[in-house]
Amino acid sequence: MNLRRLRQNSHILDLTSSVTLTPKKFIQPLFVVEGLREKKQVAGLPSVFQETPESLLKQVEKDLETGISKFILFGVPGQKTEQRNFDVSFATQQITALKKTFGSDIWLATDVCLCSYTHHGHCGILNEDGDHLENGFSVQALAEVALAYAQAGADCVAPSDMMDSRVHAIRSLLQENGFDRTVLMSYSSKFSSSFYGPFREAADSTPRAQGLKDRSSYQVSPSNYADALRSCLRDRDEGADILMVKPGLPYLDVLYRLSQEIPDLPWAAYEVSGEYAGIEALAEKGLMNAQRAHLEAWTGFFRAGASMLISYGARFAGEWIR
């Protein structure tokens, strides 16, 4: 059997490929920070910045020129709180500004979480002893935040907290207030991972509680596929429109299995900051071609079952794919 006939040049490789990359399938994360005087590069992530409100609009305009029109926004407030009522006005102002400026030219998702708003850096509201997240109070607050983002103009709300029943609460509140067209993209399979480092610097969301050192009590264990499956089935049944696996490369087997188990919904994969930064770090030392490595990793995500990809290099997808 001669298999190399179908490998001999770029034309036949294009024709026989089972995965075709396109920038239309990419989502670019954006960070906007209250009180920041000028945009600041995120450590380990070249060409990814903490933006000011002014630079945010300029960056999105630039991204549109490269063919990227889909974004996920992380708003970082200037003040943190321990209260159960969260002031998300800074984030909602940026959502409104983006949609007013670019309208339907962009699709804007907003991350829904409380980690950037709290002194302790966790994704919900802590109990008095500071060693456990109160699920009920957290879910109520998250639903209110999601509604505020939808009212500001977000096309999609994306809860990343991993509280129980937050998808149901968010979907119900959106429906009650007339936002039945708002897409809900759930971080349904979000693992307790070591690959989030650069992101936590960008979003100022490192866990700081004395009694609760990490997020392992509410994110999925890397060794527990069954828990990931249960979480995804629950979120599908509660009204999620899109399900997600995060991180990406260490969990391609999970993405493949879940997309086979739940084929009726589209799947997002999140190539997280540590994954992307790892390729960049190797390239900086001359040990890897960054562009080729990113393209290889992206191909793996789509081959494993992703319908869309959140990547810090999304803004380069058009150029690199060409």
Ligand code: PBG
Given for the second form:
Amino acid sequence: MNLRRLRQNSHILDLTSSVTLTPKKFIQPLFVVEGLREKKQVAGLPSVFQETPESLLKQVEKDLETGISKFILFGVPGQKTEQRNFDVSFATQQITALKKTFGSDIWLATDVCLCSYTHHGHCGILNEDGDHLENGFSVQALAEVALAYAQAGADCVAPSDMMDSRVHAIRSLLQENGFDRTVLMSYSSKFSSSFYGPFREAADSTPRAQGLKDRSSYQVSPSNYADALRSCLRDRDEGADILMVKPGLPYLDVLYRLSQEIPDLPWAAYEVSGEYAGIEALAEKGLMNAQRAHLEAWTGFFRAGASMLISYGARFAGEWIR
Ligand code: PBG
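Would you mind generating the form predicted in complex with this ligand now that we have the form predicted on its own?
Let us now look at the entire complex, which starts with that chain.
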């Protein structure tokens, strides 16, 4: 059997491929930090920065020039909160500024979570004994945060906290307030992963509670596909528009299975900070070519069933894919 006939040159490879990368499918994460004097590179992620409000606008302008127009924003407040009232005004000001400057030229998603706001670094509200997150209070707070982001002009709200029924609470509150056009992208199968390291530096969101040391009591266990499936079915039924698998590369089987199992919604994959940084670190040691490795990983996400990809390298997609 001659299989190499269809591998002879780039023309025939293009024509026969089942995955065609395009920068149109990429979402670029953005970090903006209150009180920061100068933009600062995120450790392990070259070309990703903690931005100041001013540098954020410049960065987005640059990204637009390279053909990247979809973003997910992480607003990091200067002050942590002890109580249950979260002041999200820094983040909403950035959303307003971005939408005022770029309008519908950009599509702006906002990560909805409390981990950058709480002094303990967890994604919800800790009980008094500090040994678990209180679901009801957390969900109420998250829905209010999501509404504030929508009111500020976000095109999409993306809850990443993994509290139960937050999709329902957010969808209901948005609906009650007339935000029926705000897209809800749920981090529906978000695993309790070691690959979030560089992100937690950037978002200042490392869990540091006395009792509750990590996120394994609310994020999905890496060894439990059934839980990932149930989380996604639940979020679909509660009104999510887009579902997600996160991290990406160690969970391509999950992405494949879930996207087959729930084909009626579009799937996002999040190539998280640690996996992106891993490729960069190997490349820095001269052990592989960063650009080719990223393109290969990206191809894998779309082959496995992703309709869109959140990647720290989105801003290079235009240049590299060409
Ligand atoms: C917040 C959140 C996390 C990421 C996105 N939103 C981290 C976490 O759960 O600790 C991770 C993104 C990345 O590593 O790139 N809950």
